[in-house]
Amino acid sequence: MHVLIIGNGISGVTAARHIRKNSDCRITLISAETDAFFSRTALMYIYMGHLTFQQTQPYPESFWSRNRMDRIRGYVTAIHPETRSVALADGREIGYDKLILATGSKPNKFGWPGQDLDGVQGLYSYQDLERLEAFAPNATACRRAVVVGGGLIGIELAEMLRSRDIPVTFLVRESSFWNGVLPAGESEMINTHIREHHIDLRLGTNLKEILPDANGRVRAVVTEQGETIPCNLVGLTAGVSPNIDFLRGSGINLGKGVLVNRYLETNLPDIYAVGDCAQQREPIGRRRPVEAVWYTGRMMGETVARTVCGQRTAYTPGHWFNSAKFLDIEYQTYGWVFPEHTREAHEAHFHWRHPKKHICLTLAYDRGSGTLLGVNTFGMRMRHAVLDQWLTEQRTAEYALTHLREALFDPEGYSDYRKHIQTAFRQQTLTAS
């Protein structure tokens, strides 16, 4: 049996190392963007000098050899279910007996007048981490760049331009950043930290049109307000979507993405997707049907492995759980804490926040019962598997704050700021009552 997986980013490594592990069959990876699988969360820290590309490699080249799993380096134009083969852009064509979607996501492009000119880009791939340093190596070469929407990637691109002392202007359109995932406390810290990076952050703004200087080169942005900002790199991170447009025509249904059942399976035999690029036909209760996220990504790699080993098995993704970093704040989110105008009525929020730090918890609980529902932390590092129980075991609000102690994973020597939160909290619940 030869096994063909399309993208070697996580969810497509993941799921050939898990054959691997349950199946002698031939295995194939195909990939248009590098040879080797790397983190791409650590792209960043490539162009800010803090890893080398070798470094972000979990696996060293003797890995794909000694576990027997061959590597193309390629595009790939069009799938031919009927003939079980995949066509090439080199007219190369490769056949399969079972197929792995793992394409991965591109960014965003909205139709702005100027998207496509040089010194205009996503963050997504190696590649783009090469046209960064191609037009914005250091500060003399781009005086400014303006990076449009309000995202990680967003807040990412902002960091790494900063570092080497490129001044930055950040467009988001919302009111406050992230404000459509956080609550209002901690999207109004975050606009907070970003204006102390130096980083020019304008909220309520959008992108109007990108204009070219006359070598087809970005040479400033023209934003809805009117306003006119040079610049010689634009970032475009206005979130991303499935990559699936070499799909079309090819009998897979799709929608956002890939369309898949919970078993990741599509609706042609022996062909299935992952990560990013999969879309889930029914809802897993409140999330998204599409994910872009490691964490997903990985996960889905494991369990698209056990059914093509024969032990089909679907797809349970359990509560929700994802990490990042907002310049030098680390944030964790477990479960579910909506921003204000998204949550239900029976949803209520602790909110605790440092008085002089960017530290701060918020939990979302249910109203009547006390229920947990979720937590997110600024500054404050938290034991996933703790979370994890206590939101399966369905603790109290109460509860959590009561054993804080075994959910704080700060190395030694950090703060402890337990008892002022027990204390916000004792005093809010007796305001309620």
The other form holds:
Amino acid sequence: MHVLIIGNGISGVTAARHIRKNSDCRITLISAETDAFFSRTALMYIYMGHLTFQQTQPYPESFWSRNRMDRIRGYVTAIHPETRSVALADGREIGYDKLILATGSKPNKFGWPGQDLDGVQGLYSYQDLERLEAFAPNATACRRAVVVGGGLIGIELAEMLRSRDIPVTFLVRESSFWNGVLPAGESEMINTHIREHHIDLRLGTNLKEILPDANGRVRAVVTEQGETIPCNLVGLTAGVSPNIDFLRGSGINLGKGVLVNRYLETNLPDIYAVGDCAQQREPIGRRRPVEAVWYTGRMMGETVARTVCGQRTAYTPGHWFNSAKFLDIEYQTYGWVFPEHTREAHEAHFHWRHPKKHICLTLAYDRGSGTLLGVNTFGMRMRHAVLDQWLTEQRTAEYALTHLREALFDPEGYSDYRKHIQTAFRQQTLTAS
Amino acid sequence: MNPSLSLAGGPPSALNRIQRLSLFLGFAGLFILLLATFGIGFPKPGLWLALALFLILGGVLGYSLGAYSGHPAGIRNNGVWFKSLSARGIWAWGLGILLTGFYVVLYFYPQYLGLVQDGPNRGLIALFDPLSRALSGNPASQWFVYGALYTLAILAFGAKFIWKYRHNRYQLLRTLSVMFFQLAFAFLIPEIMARLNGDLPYYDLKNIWPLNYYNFERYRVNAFIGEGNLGLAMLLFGVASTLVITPVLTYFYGKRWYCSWVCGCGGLAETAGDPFRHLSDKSTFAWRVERWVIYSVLVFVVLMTTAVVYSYLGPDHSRYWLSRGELLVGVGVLLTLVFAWVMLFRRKELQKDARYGAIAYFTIILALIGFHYLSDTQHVFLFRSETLRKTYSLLIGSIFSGVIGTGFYPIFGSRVWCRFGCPMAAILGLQQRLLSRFRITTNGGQCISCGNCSAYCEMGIDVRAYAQKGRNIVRASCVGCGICSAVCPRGVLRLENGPLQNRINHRDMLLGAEVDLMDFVGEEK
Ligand SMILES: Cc1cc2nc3c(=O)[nH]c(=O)nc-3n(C[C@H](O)[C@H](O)[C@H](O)COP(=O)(O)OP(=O)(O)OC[C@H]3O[C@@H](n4cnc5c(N)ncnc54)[C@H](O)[C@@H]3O)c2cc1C
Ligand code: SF4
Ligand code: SF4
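Beyond the form predicted on its own, can we have the form predicted together with its partner chain?
Expanding to the full complex; the earlier chain stays at the top.
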């Protein structure tokens, strides 16, 4: 049996690893991007000089031959399910018995005038990093950069540019940073922190157009408020969407992404999709149909491997969790904590914030039963295993706070704010009742 | 194959004004020392020495201020791989050669530093005379100069380190601890003891055998015994630190209590060596070399020390309360007990390494038997014990720990000695692996495989390889510096002490997916 995997990101490689653990079949990975698998989440650290590209690769070169995984560098232009083969841009045709699509995402572009000029780019691929190195090597070549889109990648790009002392203007459409996901108090704290890093944060500001100079390079951006901001680089980081254009016409059902059932199977036999490019037909809990995060890509890879090896397995992710770092503030989330405008009536919040430092915690719980729904922490590390267990056991928020100690994961010696948090919680519940 | 993009880039390299001023001050201080080395006699050496030391201290402090103030607290590894000094560029090689040269002169040609055997010192050493006299009453030696500069380095760069990691309390406490132990235990107390009682041997109490390989040599033991109760207490403390204190503390806290909280070599690596920690080799080849070399050094030091002590003990109790025969039997019994315990209770943890443990054990036992049958008063086994000792002291004590270990910081990273050579680290490491409550816990499924932890581990441990599988890190070489945990952007790693049960979790499953999947995911291939 020959398993062909398009995409060598976390989902494709995880699938390959787990297939190899359970099967001796032939495995081939195709990628247009790089020969080696690297951690996309670490792209920023290469530009910032923390890591070399080599160090972002989770497995050494010998891994691929040791585990008998063939690698092909090339771009797939079309797949032919009827002949069970895929076509590469260089004319090669490669056959398969089972095909796994793990093609990831591409940065969103919303048809802004000038969005394809030189010096206008997203931050997703290794090639994007090369472009960034060319257009924004330092503050002399790039006198100002404008980052458009206030999400996780936008703030990373802003941090990267600041590490080279490049002035950054950060255009965020929302009235507060990432408040489509974060409750107001947390989002407010991040606004402050962004400004502490001397990033010119413009909330509630939309991009209207990007202006070229005589050589077809970006010269400035114009906002919808009519302001012109001169710059040498524009980062478009207004989200990502599944990278599936080459699949059109192949007979595979597509929505926003590749439509899959709970077994990660597409409508065609022996073709599966995992990771960023997959879109669930049936919703799983309160999860979004397309989940473009590292962890879900990995879990889908583990699951599909099982199906490919003959044990058909549904994708049933456990409790939602995620993490990120906003400049210096680490963020972790477990379960569901919704911001004000998407919150259902039964979801109550307890919010504690350190009076001076950038540390805060939000607990979401059911107004009636007090059951814990989710936890967000900033500047405070939590123990995944414990929170996962509490969510499974449907513990109450009060239980969680009384046992907070078990869940703290900060390094030894850190101040422990349990007492403050517990007192604040008691006061809040007292005033509420 | 994939050249790092970074090296092609043009990151900011300019120093700010405070940094430039500080560099000037620091180098002015060094320049005074250099002038003294080349024989310029200063009229008031005490004053000039103080000036030089304060200039250096001020330079480092000012530089750190320029580097880290004005930024919010957080991990600041920006440009580490772009800077010549921290990315094995010209400055790194230059510094490496300078340091190495300094060690060669210090160990083998102290006369060039101004040491005069019978007469007043000259040059650099003379410059330090006033300080030495103030502390111990004696003129300085090359070791005093070295000790003073070493302490200065730990204090100055310790302050820099604290400023750099000021958001991290673990790093703060740990660094204050190494600064304290260096200043008090390694530098001041022995000097002051020398003033109070000149006949006691110089004793840095935190320097434990086998790191302090000469602790049980004849002249020292005689001096201890000759000095009544205090001396005897010190001798007993020396034995107890190896046999009792160390194992107990390591059981509770892992080897970190010593390697990154107390030890002077560790102290220098953690402070002055911090800018070079990412240079350690992470390949499995390096790991293999590490294990062969470090355990060979351990076997060597055990044999060497036994031989040296053997050579001066008598056949009976007339000279010392321990006789030769008893020494050999004692060492043999102790090792047999340890070996038997490991084989009975820790076979599983050791896996394939058990074979190497057995080789080491039987080598020592055979050698002990050899001592008994093939030795006379001058020769132990076929060698003169003095030759064994000299070889060890030259190869391991000087060349390995000093010239290579510290001189090559900018090329091989800061812990080459600790990782490949230190017999103390070897013992503590074995215990950490087999009988300790310490581990680095991996936080469920939160790892994003970014690689920061592995890159900044000074011991060359591929931390990510464990973290991305959701496994805890229980490695003999981990010194518990906590930097992997500090640089991790996702809060994945926590150094902690806990029950022995489930310390090493081989459950190869990441949290997040359904439980069923756990049966599916087998052992790593
Ligand atoms: C800068 C950045 C930071 C991030 N940080 C985080 C984070 O902190 N936490 C988190 O959870 N997630 C993060 N993410 C998201 C996360 O990286 C992605 O969810 C994850 O990498 C998706 O993995 P994947 O395997 O599905 O796809 P990808 O990693 O995108 O891999 C797809 C591969 O397929 C190749 N490919 C696509 N189409 C073709 C074709 N037609 N022919 C050949 N090859 C093709 C692509 O070139 C690519 O190499 C981040 C993303 C970015 C860009
Ligand atoms: S594993 Fe972590 S704590 Fe241990 S030595 Fe390496 S960086 Fe330090
Ligand atoms: S443990 Fe942390 S630093 Fe290490 S690879 Fe995982 S996320 Fe990165």
